[in-house]
Structure formats: structure tokens, C-alpha cells
Amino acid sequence: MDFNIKSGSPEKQRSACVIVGIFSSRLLSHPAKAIDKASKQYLSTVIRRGDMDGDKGQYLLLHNVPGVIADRVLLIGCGKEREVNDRNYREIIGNSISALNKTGALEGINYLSELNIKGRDLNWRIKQAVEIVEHTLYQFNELKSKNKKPRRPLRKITFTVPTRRELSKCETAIKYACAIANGVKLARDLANYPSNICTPSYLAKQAIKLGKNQNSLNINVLEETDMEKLGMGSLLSVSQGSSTPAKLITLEYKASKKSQKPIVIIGKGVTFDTGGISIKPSQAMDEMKYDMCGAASVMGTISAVAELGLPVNIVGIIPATENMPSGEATKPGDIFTSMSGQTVEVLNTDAEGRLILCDAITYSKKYNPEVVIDIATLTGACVVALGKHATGLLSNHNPLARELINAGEESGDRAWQLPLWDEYQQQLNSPFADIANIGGRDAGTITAACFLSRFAEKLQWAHLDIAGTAWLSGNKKGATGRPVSLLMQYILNKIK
């Protein structure tokens, strides 16, 4: 998609379509009023007839509006003017793009970026709009034998600003938004591929490909023999049931001074999770290809950082494996020694994400990180607690947690903090090992994070549980690309 920015009156725009907003109770936005004046109250007349009330979700396409140069005018319902907040703005932009895409217009000029939102400047509105456009138009059709492209695909969107002096800053906002949108798309694509294609080896190859395209990246892939030498018994306990070997992938980006400690992001990369010997029920098991969405988000974030050339040091670590049942698979009750030296009793082989992440967290210490953030589709309990709207956040460092929550609010990719109190740790006690890999039915998301915290001592660490936010089911089934936007906003805030 080609994005542009410009200023000017809507009735004077030579375009296939001009998009303006209508508020509830048939109130015209300022751009709509300009068109109404130029057309001698044509819009007012149409709206008075009852064709549109301005409620959110409504739209009305008009052709050959008098006094307007554009071929079409698309009216978008914005709801009550005083209720246009962050969430509603994103929804309105998405609605406008969906409606425009149905018209057959190849391009359009969108005046909805001029809507007033309390506490949000024009740069924020432009950046959000670009990301929403790409998210709305995303499709994954690569594996369809009849992958027909739209007859008249939408190619160009122009967003508007009130005056010319705002053009330069908003062009920068478009640049940043496009890089983030590309990172989100990469994460969605990787996650949407089936597990017979997206294996640990495939993830490693995609990382190497990314490194070849971005000279600022250094890629390293450890094999199982390398992990054995490092003592990663916990990670390897998950992969031993699969005929597909595990990989430990690192992506290093260095664009700041050497003395600057890196941000380390770790993504769970279970490319298919059967549950192992503690096998999952068959219903919706196909969605367990999404158990590598944490890994996909790391790849997407690193890609966006490299595309923008941000002045930061960042390391991505991806422990990638399958979790399969076989004669070689881990059995409940087995005990393994992690890279940290701590022993783990595996009471449930379907609690495997924490087993690969704990060794990756220990491995991250070699980089002397400023902070460590792990991202994982870790617990069904997080879906029960927070649904599909918020990512679960737990941390041993409150300032880091606040920074991530603020980044989530700003980006619209929100997280909600859960407690990480010492009282929960006793649920992980084992009579035979240093720690059990599950803590019982109660507080499953918290005890999973408590497990990881045992390996993150002396680190400023946060855990993002994206089990509820990484993908959607039903008729909108597919990966969301979360939390790439949150992570990118966190990084951008760090370098301001």
C-alpha cells in the first residue's frame, strides 16, 4: 500500500474517493461541512432524507456530488462526537477502509485523520490510521490453489492534515507506522503457516533470510548438540518426543554504543503443541500451530527495528521446537536439569512453554541485558482471566511493567498486570526436584510466571502471556500479530 499525506479542502481533491465523517444525530464533521457548502447542501439534503444517521458502523457512498471534483464521496458514521476515543477512532478508520475497499476505487483521500481525540496529537492519529489500514486489508491466501487477487485492489491511501506545516512530522509518522505494520504482517504470516511448513528449521531459515535482507542483523542458530553442551536439559526435554530437531535462534541488532546494554526479547517457538504425553483434546487442536506466536512477534519486532534503523541494541532469542508424543517423549514425573542448574519435575507435558523459556532466559544472561521480556502463548488460564482483549503481564520490576502498560495504551495493543507475589511460589514445590512445572488449577497464569521468575533472578524481567491475544478463532480465524505494536512502542519510547 502506498501512503501519502496532504492538506487541502475536500471539495477540491481530485481523487477516486474522498472520505469524511458524519456524527450521530446527523451532525457533519468539519470536512463534511466543507463539502456540504460546496455542493449547496447536497449532503444535508441526503442525510435529512434518512439515508444515514451517523451511527458508528454506517456508511454511505455518493457519486457525482455537485461542486466536488472527486468521483465519489464516502460518508462514514462516527457515532457521538464526544465519544470518539482511541478505540472508537481505530474502529472508525477500519470501517472506512473496509467500505472503501468495496467500492472498486483504486485510491482514496481520508479526512478521518482530522477527527479530534482527547489527548492524542495528529502524529498519533496518522500512525494509528496507517497501522489499522494494513491490519484491515491483511489476507493470508498463499496456500490457496486459486489465489485470485482483487480485480481492482486498493493501492493508495492519502491521509489529511489541517495545515501544511504538519506535513513533515506526519510523513515521519507514516514511515514508522509502515515499518511496524510490516513487522506485524511478518508475525501474522509466520503464525498462519501450518506446522508442516513452519517447523523449527523453517523459523531458523526465515531468521537467516531476514539477516541477509538487513545488514544490521547478526543471526545465529544453535543445534541440539550445541544445546546439550550448554546444559539446556529443560528445553531439550520438550523436543525429545519429536523427529524434528529443536533450534535456538538468536537475532542481534546493534545500532547504539557498545556500552549500552541490550533489550532482550524472547519468544516461545513451539511450532506445534500436541501437549505431548499429556495430550490435548482434539477440538481446535489445529490452532496449536499458533503456539509459536511469541517467536513470530520477536521476528516481527526485530524486522521493524532494523527497517527503521533505530539507535538501540536489541537481541531476539527464539527457542523453537515441536511438542509431540512418541516413545521418546517426556513422561509426567520425569525430572530434568535446566541450564541454570535447577532441576524440574515435569508433572504435565502440556506445560512445555515454560520449559523452553526458562533455558532461553538463562541463556540471555550472556548478553548482560538491560531488560528481558519474554512473549509466549503460555496459559489457557490467561484466556479465562482476560479473554481476547488484553495480554497478561507479570514482572519482577515495576518500572518495566509500567513502561509496557503505557506502551500498550499508546499503541492500542494493551496489557494488564497480574500479581507476582511470593505466596504463589509454594504451589510449585516438588518433593523430588527443585521445582515442579505446574502449580495446580488455581492462578495458572501467575504460577507459570512464578516458574519463569525462578530463572530471571537478578534480571529486570517481564513476561507477556499472549495466549488470548495472539490469534482469533471462528470466522475471523487467524493470527493478530500482537504484541509487535506494543513492543515497538516500548522501544520507541525508550529512545525518545
Ligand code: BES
The other form holds:
Amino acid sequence: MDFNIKSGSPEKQRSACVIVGIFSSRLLSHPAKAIDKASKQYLSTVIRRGDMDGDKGQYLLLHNVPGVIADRVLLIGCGKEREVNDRNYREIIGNSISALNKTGALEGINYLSELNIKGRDLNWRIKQAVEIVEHTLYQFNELKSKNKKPRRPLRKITFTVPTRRELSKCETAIKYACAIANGVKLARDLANYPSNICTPSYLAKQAIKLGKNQNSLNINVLEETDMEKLGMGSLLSVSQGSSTPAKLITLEYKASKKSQKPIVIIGKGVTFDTGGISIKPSQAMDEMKYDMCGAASVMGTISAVAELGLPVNIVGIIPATENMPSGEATKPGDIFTSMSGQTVEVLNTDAEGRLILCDAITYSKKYNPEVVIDIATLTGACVVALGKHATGLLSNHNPLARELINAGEESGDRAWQLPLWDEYQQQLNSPFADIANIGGRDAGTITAACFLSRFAEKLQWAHLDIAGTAWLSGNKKGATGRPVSLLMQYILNKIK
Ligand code: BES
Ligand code: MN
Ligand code: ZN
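The structure above corresponds to the form predicted alone; please provide the structure of the form predicted in complex with the named molecule.
Okay, now the whole complex, with that chain kicking things off.
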């Protein structure tokens, strides 16, 4: 999509469609008033007839509005003017793009970027708007044999600013937002590919492809033999049941001083989670192709950082494997030695995410990281606790947790913290090994994080459980690309 910024009166725009807001009940926004005036009260007459109250979700498409140069005027319901907040703004922009996309227009000028939102500047509004446009128009048609491309695709969206002096600042906002949107799209695409295509080797290939386009990016892929040498018994206990080999992918991006310790992001890359011998019920099991969304978000984030050439050092680590039942698979009660030297009793082979992440966390220590953040579709319990709206956040370092929460608020990709108190640790006691891989029914998300914390030890570490947020089910089934926006905001805030 081509994005532009402009200022000027709506009635004078030569465009296929001008988009303006109506507040409830039947109140015109400033740009709508300008059109109303130029059209000799055409808008207010139409609205008085009762076709448009301005409630959120409503829209009305008008053609050949007198006194207006544009072919169409699209009225978008914004709800009560006082109630336009972060969430409503995103929804309104999304609605305007869906509505525009249903028309024959190939481009449009959108005045909704001029809506006032408490505590949010123009920069924020433009950045959000661009990300939402890309999010709304996203489709995954790669694997359809027909109708891959929309018939009349939108090509260009112009957002407006009240005065000319704000133009240049907004160009930067667009640049950042486009890179983030590309990262989100990459994450969504990778996640939406089914597990027969998106295997650990496929993820490795895609990482290598990313590295080819970027000099500052160095990709490395460890094979199972390398992992054996490193003593990654925990990771290998998951992959041993699968005929598809595991890969440990690292993406090293260096654009800051050598002495600057890197931010390490680790993404769970289970390309399919059957549960292993502790096999899952078959209902909705197809969605376990999404068990690599953490890995996808790492790829998306690193790709966006590289596209922007941000002055940071950041390392992505992706442990990638399938979790399958077979004659070679791990059986409940089996005990393995992790790379850290700690022994793990695998009481449930479906708690595999933590088994691959713990070795990746230990491995990350070789980078002497400033912080380590792991991202994983780790627990069904997180979906029970927080639903599809918030990512679960657990951390052994409160300032880091704060920074991630703030980045979530700002980007609209929010996380909510759960406690990581010592009291929960005892649920992981094992009579035969140093630690068990499950902690019983209570507080499943917390005990999963407790398990990881035993390996993070002194690292400044945070864990993002994206089990609820990484994809949607039902008729909107598909990957969301979360938490790429959160991670990008976190990184951008760090270098500000
Ligand atoms: N990948 C799943 C978690 C999951 C389940 C994410 C459903 C999203 C939706 C993970 O590997 C898993 O199976 N976790 C188990 C842990 C349990 C055995 C302690 C779970 O949540 O049931
Ligand atoms: Mn599992
Ligand atoms: Zn899993």
C-alpha cells in the first residue's frame, strides 16, 4: 500500500473517495462540516433523514455530492465525540478501511486521522492508522488455486493533518509504521502456513532469506548433532519423536556499538503440537500449527528492525521442532538433562514449549544479553485467564515488565502481568529429577513461567505467553502477528 500525508479542505480533494467522521448523535466532524458547507447542507439533509446517526459501526457512502470534487464521500460513524479513545480510534479506522474496500475506489483520502484522542499526538494517530490499514486488508490466499488477488485492490491511502507544518513529522511515522506492518505481515504469513509447509527447516530457510537481504543480519542454523554437542537434552527430548529434524535458528542483528549488550528475543517454534504421547484431543487440533507464533514474531520483529536499520544490537533465537507421538517419542516419566545441567522429569509431553525454551534460554547466555524476552504460545491456562485480548507477562525484573507493559499500551498490543512469586515454585517439585515439567492444575501459566525462571536464573528476563493473542479462531481464523508491534515499540522506546 502506498501511504501519503496531506493537508487541505476535503471538498477540494481530487480523489475517488473522501472519508470523514460523523459523531453520535448526528453531529458533523470538522471536515464533515466543510463538506456540508460546500454542498449547501447536503450532508446535514441526508443525516436528518435518519440514515446515519454517527454510531460506531455505521457508515454511509454518498456519490456525486454537490460542491465536492471527489467521486465519493464516505461517512464513518465515530460514536460520541468525547468517547473516542485508543480502542475506538483503532476500530473507527478499521471500519473506514473495510467500508472503503467494499467500494470501487482504488484510493481514498481519510480525514479520520484528525480525530482528537486524549493523550495521543498526531504521530501516534498516523502510526496506528497505517498499521491498522495493513492489518484490516490482510488476507492469506497463498494456498488457493483461484482468486488469489482481490479484483480491485486499494492502492493508496492518504491521511490528513490539520496544518502543513506537521507534514514532515508524519512522514517518519509512516516509515516506522510500514516497517512494523511488514514485520506483522511476515509473522502472520509464517504462522498461517500449515505444518506440512512450515516445518523447522522452512523456518530456517526463511531466516536465511531474511539474512540475504540485510548486511547487518547474520543467520546461523544449528542441527540436532550440534544441539547434542551442546547438551540440549531437553530440546531434543521434544524433537526425538518426530521424523522432521529440529533446528535452532539464530538471527544476529548488530547496528550499535560492539560493547552494547544485545536484547535477546526467543520465540517458541513448535511447528505442530500434537501433544506427543500425552496426545491432545482432536477438536481444533489444526490450530496447533500456530504453536510457532512466538518464532514468527521473532522473525517479524528482527525483519522490521533490519528494515529500519535501527541502531541496536538484537539477537533472535528460535528453537524449532514438531511435537509428535511415535515409537521414538518421549514417554511420561522420562528424565532428561538440560543444557543447564538440571534434570527434568517429563510428566506430560504436551508441556513441550518450556522444554525447548529452557535450553534456548541457557544458550542465550553466551551473548551476555542485556535482557532476554521469550515469546511463546505456552499455556491454554493463559487463554482461560486473559482471553484473546491480553498477552500474559511474567518477569523476574520489574523495570523490564513495566517497559513491556508500557510498550503494549502505546502500540495497542497489550500485555498483562501475572505474579512470579516463589510460592508457586514448589508445584514443580519432582521426586526423581531436579524439576518436573508440569505444576498441576492451579496457576498453569505461572508455573510454566516458574519452570523457565529456573533456567533464566540471574538474567533480566521476561516471558510473554501469547497463547490467547497470537491467533483468532472461528470465522475470523488466522494469525494476528502479535506481539510484533509491542516488541517494536519496546525496542523503539529503548533507543529514543
Ligand atoms: N501449545 C500448547 C498451549 C496452547 C494450548 C496454546 C491451546 C493455545 C491454545 C502447549 O504446548 C500445551 O500444550 N500446554 C499445555 C500444558 C499442560 C500440559 C501443563 C496446556 O496448556 O494444556
Ligand atoms: Mn503442548
Ligand atoms: Zn505447545
